[in-house]
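Form predicted on its own, single chain, as C-alpha cells, below.
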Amino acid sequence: MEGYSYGMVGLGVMGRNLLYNIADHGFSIAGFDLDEEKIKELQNGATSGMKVKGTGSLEDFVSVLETPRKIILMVPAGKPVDAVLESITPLLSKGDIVIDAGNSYFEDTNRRIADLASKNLHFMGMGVSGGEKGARTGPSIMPGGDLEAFTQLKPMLEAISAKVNDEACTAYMGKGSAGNYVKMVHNGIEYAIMQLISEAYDLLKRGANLNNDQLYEVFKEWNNGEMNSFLIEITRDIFQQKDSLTDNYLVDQILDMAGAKGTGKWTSEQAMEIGVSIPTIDIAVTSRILSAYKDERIQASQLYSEKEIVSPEDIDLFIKEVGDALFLATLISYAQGLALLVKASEEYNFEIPLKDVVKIWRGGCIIRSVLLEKFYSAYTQDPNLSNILLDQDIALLVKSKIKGLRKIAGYATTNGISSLGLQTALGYFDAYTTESLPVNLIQAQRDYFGAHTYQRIDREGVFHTSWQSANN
C-alpha cells in the first residue's frame, strides 16, 4: 500500500484546516488525535478529491506514513509536546522529520532539536500565523532550524502558503529555533499593533463623538489606503456587526478586559534579556494586564470623578491625525520588533534574514499590511539594516506623519484619554532619534550611590569619582 506524505498530530481546528489546506494541493496526509469526534470531522469534511486519512492510534498514524516520515504536530505548546514525542518518537525511524507548528517557546524547540537529534530525527520549530481561515486557504509559514529537513518540507510549504505578487509568503527564517522566535516576535508586534489601534478607536469614540457607523466608515476609508492591512480591515468589520442577544452593535457588549496566551509575554521578556528596547510592545502587553484591574478600575473612575473631554473642533482634521499617529506608532511598532530580530540572531546566531522576513509577512499573517512593502524594499537594498527607522525612504515617511502623532498624543494628555501605546511609540522614537540623552545623569547617580563608574566624552577609559555631598 502507497503511504501518505504528511502526517499531522491534533486535529483541532487549526490542525485540520492546515491539514484540509496540505490535501488541497495534492499532497496525501494523515491525521492523528485521541478525540474520536475529531477524526470523524476530519473524514466528513474530507472533499471527494482529498487522499486524506483520520487515526485514533499513534501506531496505525506512524505505519501509515511513507518514510522519511514528516510529521506535523499542531497541540498546545508546553508539556503536551513534550508528551506527544516522548509517545512518537520510540515509533519513528532515522532520517524522520517533526515539525512543531505550535506557538512554542523557543528555547523548548531548542532542547527538543537536540534530544531528536541524539534519536538520529529531524525536529524543525515552524511559526504558523494567519489564524483558522489562514490555516485552510494560506497562512504565513516561518520554518526554522534544520535546513536539509526544510529542503524536503519546501515544496508543500511553498504551496500551501500565501501569495504576494505570485511569490509564497514562505521562506527559511534561519538556524536552530529560528522559526519560533520570528513567530514569537510577530505576535509581539500583533499585541502592539491591536493595542494602538484600541486607542485610535478610543480617541475617536470619546473625543470625537463617532458612533459606529461613522467608525465603520473611517476604517474603511484608511483600510482602502496606505493604511491597508488585515487588522484595519477587521477591525472595519466589527463595527458592522450586530448582537444577536441584543438590538446593540455586538463591540458594545463586549466587556473590556483583554486575554493573552503568553507570546507577547514572551517578547518583552526576550527583549529585556537581550537588551533591545521595545517599549511600545511592552506596554501593550501590559495594557492588557491592567485591563484585567476591572474592579478596582470602576473604584478609581469613582474616586478620581468623570473626566471632561473637550471634543475637537476640526473633526474631519482630528481624524486624519488620527490616522497618522496609528500609522507612524505602527510602523515604529514594527521597527521595534524587527530590532530585536536584529539582535537575537546575532545572540543566538539565527542568521535570520530580515528581508524574507518581511517578504513572508506581506501576506497571510495577522500583522499583513501594504506597509510590508516599504519594509522590504529598504532591507533589499540595505539586508544589514539595523532599525527601519533608518531608512532614508522610511524616514520621509515618518517626517510626513509625526506631527500627527505628537499633536494626538497632546490631546489624549490633555483630555485624560489613556494612549500608553502612542505615548510610548513617541517617545521611543525621541529618544532613539537624539544624539545626547539625559543619562549621563544616571550614570553620575549610579556612580555615586554605587561606584559603578562612568566614561567620558572627551577621553577613552572607564571612570570613578569619589563624589562629594553638598552638606559637606
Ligand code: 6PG
Second form
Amino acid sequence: MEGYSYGMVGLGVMGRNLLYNIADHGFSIAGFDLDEEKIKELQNGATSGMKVKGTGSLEDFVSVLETPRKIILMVPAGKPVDAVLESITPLLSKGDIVIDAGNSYFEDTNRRIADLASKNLHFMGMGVSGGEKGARTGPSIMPGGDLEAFTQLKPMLEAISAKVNDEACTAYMGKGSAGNYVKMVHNGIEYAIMQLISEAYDLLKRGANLNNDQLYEVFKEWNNGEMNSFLIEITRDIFQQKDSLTDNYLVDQILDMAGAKGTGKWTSEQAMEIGVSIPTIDIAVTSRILSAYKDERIQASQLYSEKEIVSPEDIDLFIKEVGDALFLATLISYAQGLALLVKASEEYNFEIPLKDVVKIWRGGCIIRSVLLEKFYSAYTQDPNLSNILLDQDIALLVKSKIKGLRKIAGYATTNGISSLGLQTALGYFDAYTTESLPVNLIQAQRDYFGAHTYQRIDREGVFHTSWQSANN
Ligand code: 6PG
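Having seen the form predicted on its own, could you now give me the structure of the form predicted together with ligand 6PG?
Below: every chain and molecule of the assembly, starting with the one above.
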C-alpha cells in the first residue's frame, strides 16, 4: 500500500483547513482526531482530487504514513501537545519528524526538541498565522530549528504558504525554537496594532462623532492607500456587519471586554526578561486586562463623570491626523517587536534573519501590511539594523507623520479619551530619539539611598558619593 506523505494530528478548524491546503497542492495526507465527528467532517469536506484519509486511532494513523514520517500537530498549546507527544512517540521510528504548528511557548519547544532528540526523533516549532481562512488558502509560515527536518518540509511549506510577488511567505526563522519565538512576537505586534486601531475608532467615534457608515468609509480609504493591511481591511468590513438579533450594527452589540490566549503576555514577559523596551505591546496586553474590569469601570465612570469631549473643528483634517497617528504608532509597534527579535536572536543564539521575517510577514499573516515592504527594503540594505527607526527612508516616513501623532495624542489627553497605545508609541519614540535622558537623576537617587553607584560623563569608572542631606 502506498503511504501518505504527511500526517496531521488535530482536526479542528485550523488543522482541517491546513490539511486541505496541503492536499490541494498534491501532497497526500492523513489526519488523526479522537473526535469521530471531526473525522467525518474531514472526509465529507475533501474534494475529488485530494488524497486524504481520516483515522481515529494513533496506531492506524502512524501505520499509513510513509517513513520518515512527517507529522504536523495542530492542537492547543501547553498540555495537549505534551499529551499527544507522550502517546505518539512510542509509535514512531528513528528519523521521523514531528512539527508543532500551534502557538507553543518557545521554552516548551526547547524542552520537546531535547526530549525527542533523545529518542532519535526530530521536533520542530513552526508558527502559522492567518487564522482559519489563511490556513486554508495560504498562511504565513514560520518554521525554525532542525535544519534537516526543515529541508524535507520546505517544498511543501513553500507550496501551501501565501505568495507575495510570487515569493512564498515562509522561510527558515533560525535555530532552536526560533519559529515559535518569531510567531510569539508576531502576536505581540498584532496585539499592539489592534489596540491602536481600537483607539483610532474611539477617537473618530466619540471625538468626531462618526457613525458606522462613515467609519466604514474612512477605513476603506485608509485601506486603499499606504495603510493597506489585513487588520485595517477587516475593521472596514466590521463596520458594515449588521446584527442578526437586533436592528443594530453588530459591533455596537459586542461587550467591551477583550479576551487573550497568552501570546501577547509572553511577548511582554520576554521583553522584560531580556531587556528590550516594547511599551506599545505591553500597553496593548494590559489594556485587554483593564477592559475585563467592566464593573469597576462603570463605577469609576460614574464617580469621575466630568469628562466633556469637544469635537475637532475641522473633521477632515482630524480624520487625516488620526490616520497619520495610527500609521506611525503602528510602525513604531513593528519597530519594538523587531527590536525584541534582534535581542532575542543574540540572547538565545537563534540567528533570526530579520530580512526574511519581514519578507514572510508581507502576506498571509494577521499583521501583513504594505508597510512591511518598506521594512524589507531596509533590511535588504542593512540586515543587521538594530532598530527599524534607524533606517534613513523609514526616518523620512516617520518625520512626515509625527505631527499628526503629536496632535492626536494631545487631543485625546485634553478630551479624556484613553489612548494608551498612541501615547506609548509617541513616548517611546521621544525617548528613543533623545540623546540625553533625565535618568542621570535616577542614578543620583539610586546612589543617594542605596549606594548603587553611577558612571560619569567626563571620566571612566564607577563612582559613589556621600550625598549631602538638606536637613543636615
Ligand atoms: C494568527 C493569530 C492567532 C492567535 C489568535 C488569538 O496569527 O493567526 O495570531 O495565532 O492565536 O489571534 O489570539 P488572542 O486570543 O491571544 O487574541
